[in-house]
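Only one chain is shown below, in structure tokens, and it's the form predicted on its own.
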Amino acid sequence: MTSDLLSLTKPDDWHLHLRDGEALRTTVPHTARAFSRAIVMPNLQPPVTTVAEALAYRERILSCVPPANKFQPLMTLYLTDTLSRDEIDKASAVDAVVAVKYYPAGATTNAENGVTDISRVYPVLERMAELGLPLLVHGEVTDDRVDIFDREQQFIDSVLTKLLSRYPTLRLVFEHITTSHAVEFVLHQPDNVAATITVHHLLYNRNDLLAGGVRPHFYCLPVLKRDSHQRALAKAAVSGNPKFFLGTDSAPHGRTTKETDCGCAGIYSAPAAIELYAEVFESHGALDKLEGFASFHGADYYGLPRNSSKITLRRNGWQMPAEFGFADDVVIPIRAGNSIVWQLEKL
């Protein structure tokens, strides 16, 4: 590696939204360009709640993978109050389905079918713990009386701590953590508990969203927090601790649904995700830790082989396009119209 060249084992994205239909023609190539595998979220309309639906969705994704690209989507089931233990047994027997996603009802985009009370799904969680099937957690309470900036910490205190006390062997990934409280919580849990960290929560804080005007394309859930939490996330990401790994939570929405009086939550980072993670790690003098975070820790946690192929990033400034076609709309990407330091070399 020279100062202008960075070679990495091909990374994986352990938390991704691809949407469905015509949108896949944009989202799938953007992820497949840099990542070998990705865990795909099930919050479609209607949600993906059966193995059969997950495998059908997987085929729709694969149909949009560019020729000669070997990208593999890893599928999830959407945890509802009525998901059965039998469906969990089916999922555990299918290699392409790797986890179950827990959304508190109403927590984020298309989460209206989520869990209304954690106790309602105890039988399913018990079976998941027995089988070793991971639970992927959107960790926020949805009580309107709780300040939006405190909802992650409240979730830890009122739900997550009790859940892991009841099922201490449950394999659990605390998705897109955003606070120092979440970092400390994960650090103090056994090895069956891990966390993903997004690039947008590493790059930005709530000033980027709110200072000088509301910027809808910085609006995501969990919402951007203050800079002290941003620093805590960066410290965890670059630490080399295998409990933390890459999950972009890249979440595209059409411009017309973002720039409106009630804009959707989500930041579309897939077109430059690995390049921007490199910027973050370089800014902390930790480029040598990027490969573990991006390419090793997640694969090891999920018990999957590490990728054998490589990618190369070159220090070669380029400009992110202002927009991309997105079904019958356009999607505004992260860093739209602005420069990015690192560039992925074509394979």
Ligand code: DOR
Given for the second form:
Amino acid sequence: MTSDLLSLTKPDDWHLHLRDGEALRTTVPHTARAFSRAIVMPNLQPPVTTVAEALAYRERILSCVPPANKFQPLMTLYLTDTLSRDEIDKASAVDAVVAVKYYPAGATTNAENGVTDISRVYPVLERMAELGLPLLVHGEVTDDRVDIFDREQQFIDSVLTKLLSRYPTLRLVFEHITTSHAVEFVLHQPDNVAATITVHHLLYNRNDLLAGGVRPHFYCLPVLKRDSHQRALAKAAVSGNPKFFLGTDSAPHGRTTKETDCGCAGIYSAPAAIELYAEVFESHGALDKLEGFASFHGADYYGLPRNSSKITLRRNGWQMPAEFGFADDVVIPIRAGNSIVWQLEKL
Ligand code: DOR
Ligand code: ZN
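I have the form predicted on its own already, so could you send the form predicted together with the ligand?
Then the entire complex follows, led off by the chain already shown.
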């Protein structure tokens, strides 16, 4: 029997881009309306590389949380070739900082300051493994000669496997996985290795990006893959396996930087994220698995308490606005101008 009401423990978003400055007035309320906590990515310009910067950024985020919402940003540091072990010790000692983000240099938006060679950060990774501080991995190689659709698989083979055999106890989240290879890899690792899955990689494949015209608002990194990978991700997400949990990678860019000859990567899903995950889980006959994926597995992995409050989704079609103001530009959300099945009840 299908129900028109869905109640679940308030979810958390374990991978989110909020940006900074005026943009926070748009992004923070969109996430805080539905999620209790979110892991905030550090790829600002310049990147967040110290605990002091992370705590200052956290305050700027908190100042944009609407009074009716309770929302806790969980901060991350951006791993560079020169991040010190000392800073790792500081991060580990502060509850508000929960992880370190690893971008291979040049892999994506604001990844210029990322790691140029993984061996340069071995001392830092060793310390993280000792302290149990998770490493959040953007898993794509950056070699121009590697086809963009193969970059995640190559990363598994040439970087990740070696990294985990060197540091087998390192807590590692393979972020926004996009391929069956990544699903298989994670399934074969011990409990210290987990993965986030975005809603856009569950809903869409590369036809949505490229067939019948180029759609810049479907362009993200890692890029959407073929439908067999999309199906493998869905199977993992709805499986109930605690290694897989919700991370939207909601990544807003102003319209003028998306609809241009060299558009930025990122899909802005926050305004309908939990609603769209519900749509995906329902389409796989697995609404009963949504709560684990959205509200339990991530908290358990990070060793944080599960949320105690609830949200309610109602089957009550609504239309996503065509755009939202975004600093001095606008941002085009996922499903802009189109209908969405599930609606979040106001708290
Ligand atoms: O599509 C993406 N956008 N992928 C990333 O890895 C970064 C993100 C961003 O910050 O815009
Ligand atoms: Zn991201």
